[in-house]
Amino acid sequence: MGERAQMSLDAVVDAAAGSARSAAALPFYRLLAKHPRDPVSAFEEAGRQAGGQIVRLNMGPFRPYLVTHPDHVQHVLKTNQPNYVREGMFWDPLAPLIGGGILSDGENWRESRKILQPLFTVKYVDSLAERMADILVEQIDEVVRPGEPFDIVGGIAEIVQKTIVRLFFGDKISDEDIARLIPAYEVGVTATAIRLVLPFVPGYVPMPGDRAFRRSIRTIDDVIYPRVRAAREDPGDGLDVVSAIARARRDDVGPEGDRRIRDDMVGMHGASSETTSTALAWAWVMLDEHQEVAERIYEEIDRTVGDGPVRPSHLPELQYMRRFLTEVVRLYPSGWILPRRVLETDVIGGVTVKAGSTVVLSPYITHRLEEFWERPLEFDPERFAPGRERRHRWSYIPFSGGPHQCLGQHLFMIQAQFLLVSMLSRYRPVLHGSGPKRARLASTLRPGGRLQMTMVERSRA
């Protein structure tokens, strides 16, 4: 940018700042006291009270800005994205797990994205589709026992995680190491939950879950580093992700090169598996609560797939299933909060946000704004039917947006369709218990409580 252009931009920013106002404060600590066992509900109520306006959530010593209006979301994630970085709340507690790769920021993130982007194109993911379908069927047969109670959250996560691990590592990882790796990942994404609502507590102050979190990282590193070193010694021409990254990072030598591949693998594993696990856990709840939706999905599967296994050629015909999954991640986006640290004082929607503060974006809240969504709390896949998709581009952000938009959107949709169709073509789910299901507090938004179902073979349904 030339000197004159920069001076003009600075003048515009200064003028905007001069006419900007301060954000109103919202006593968030009162909402937390009102919902002591359900912080997600406290956050949802804060969003309703804010109504799309920028407010400061008063949490005592910590007062982040809540940013939910699509115009304001666009400003943070795209228009002035370099000013809003992945640091502070949410990110710092997870840093020992996700490292400095694709889920970080700055130069390391740009380098990782450049390397990983070719591995998540539609063409590359489609090349894995046949293998993915076969792996999913194997995992379903291993985990699901017809007629016996099935733990939805844990069971679906196990199927998804094993599939991702096999796709990422190919034959470079043993069943024993997979059995160690998956529960370690589960602990890694849930153990720091309390720090989400207490972000002002320094990292050196012990909190519940800290020890389990550190143990999970040791296990992950014990499993992944040997696989990384093996892939670097002989990357071959395999399609598995670790081999592809090893080939792309052949010039990153020594322990630092190992660490970079490790961080990319852990970051992409977390992003790929968590989105799918979260969406598919909620999918069973939605099928149970909306029988008319379930019947349409059953009919589409019968008509498209029939009695045979689902193959990639079936996916273009599963139009209603695709709308169903799109609506699931509207109401229950895995990345339900997206905090950013403000580098330089800025103006968003006429409100001054101060340098060094935190802004919190929330797809969970943005997807519930009545200004942009008709009947936002109702589950309705038809809102995504052709001809009904005219809405603010930034009102729907389940995969974030801008330069940091998730690379794995296509992978998610293919894997989610394969898994659901593979199970529903053979079984009918019967959920245990009744009443509304609430989300639990964690870095992702899975259902809380013990959620079980029994899979009944269709011949007996």
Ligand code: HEM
Contents of the next structure:
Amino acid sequence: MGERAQMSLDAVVDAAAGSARSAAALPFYRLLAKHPRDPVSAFEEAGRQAGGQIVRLNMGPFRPYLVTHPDHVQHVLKTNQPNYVREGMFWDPLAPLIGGGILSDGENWRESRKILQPLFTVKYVDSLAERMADILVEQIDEVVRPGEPFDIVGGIAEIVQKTIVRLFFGDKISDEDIARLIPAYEVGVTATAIRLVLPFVPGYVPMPGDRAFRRSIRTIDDVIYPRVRAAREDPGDGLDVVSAIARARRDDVGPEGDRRIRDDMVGMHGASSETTSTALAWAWVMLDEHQEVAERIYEEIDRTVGDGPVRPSHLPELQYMRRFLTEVVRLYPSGWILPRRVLETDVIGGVTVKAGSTVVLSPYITHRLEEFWERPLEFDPERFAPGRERRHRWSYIPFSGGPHQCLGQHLFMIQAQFLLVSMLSRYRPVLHGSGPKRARLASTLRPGGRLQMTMVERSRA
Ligand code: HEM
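Next block: the form predicted together with the named molecule, after the form predicted alone:
Let's see the whole complex now, leading with the same chain.
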């Protein structure tokens, strides 16, 4: 029997919820068995079979609803958002790392959001832009040795993370502490990845990676708490994020106040560095796979920036680069799944979702729905050219939407443009290894395999 037939057999009218139907069940465990080493392909296939309908992914004891149709996404993220909280099986494993601040939900999240929102307005982020451009160039010069291959995922992550830590902590953090913090964050976000695919395994059952995860938290806390205390003693008027938060939280005294700032700093690092690094790793893969796109980018950089250093005033002119990045995060949205717990039984698009269950939104799948995207699997930045494809507002959700919408969207765009232009105005990338690159499961979807790239000095005529 085909999977679709199986699904429709499983779908029954739920009398208790009036005319609402139960969601069809999709035997996800079979897809996992079919792609044993590649849960991302299993998930992609589930998305194709669901075709925008709400389905329950049957994983044995755990059966989350997969919600991908833009109308349904809008319902969960906006229309009835308070009913869908960011907690539950997917979030719980990360809770010891991210704590109870900006990446949580409820009252604490609301308070953090109110404090952090002013730090991410276009105006405020633009005021950091000069400094960000300088920090990035420094970091690129440290990591990139022209003519020598470097690991794309690791190398780009190093540049991005160091830049973010410098922006967040200003000169309140030493190079030695940065060198301890960054690997600890890396372990923190990767060690629990296995619990994402097996979210029904309770926290008390030991899993590979648990001890490394706990060690990483100890290191992070060892580095961050003293910085937080120092910022609270003397917040000054610095633009760095920890000082700004310390000023905003000057009334939250004692260890609890320290903890709230720590949670927001760690939450923001988690939300910003892995997502940005992953998107930028894919950017290099896309440049390599689409030479005609790369040529247009080179031409735009030559025309606007030339061989001088990129400055914030160049950014508005980098129109094609923006479309390119917008398309990169469509095809490879770093936040590929957005899980929520359902508080009260609800009906979405005629289908009942039950209280206590988990709803999984997936930008990755929504961005690939044929009904809403022309040639969805093709990489084509021009689809974002003014006046081109018209689309459903909620069919493009790389930065989520509604009250939890990403705070760092503008920061990402600026950082990504600075990084790419700084590198491409001086070098041409040569990627090693051939064939299409597959997404690999981490807390975000990184390009898989050992991807290496050599930066070759440009010859200018
Ligand atoms: C390619 C880059 C990025 C992508 C794809 C991305 C994506 C997302 C997504 C999907 C969410 C929503 C999570 C949810 O609804 O559960 C989110 C939230 C968030 N992002 Fe980003 N993000 C990126 C970069 C950044 C950067 C650079 C920052 C800078 C600090 C940042 C800060 C945040 C914060 C603080 C939240 C939590 C907002 C809240 O729940 O109130 N992000 N991001």
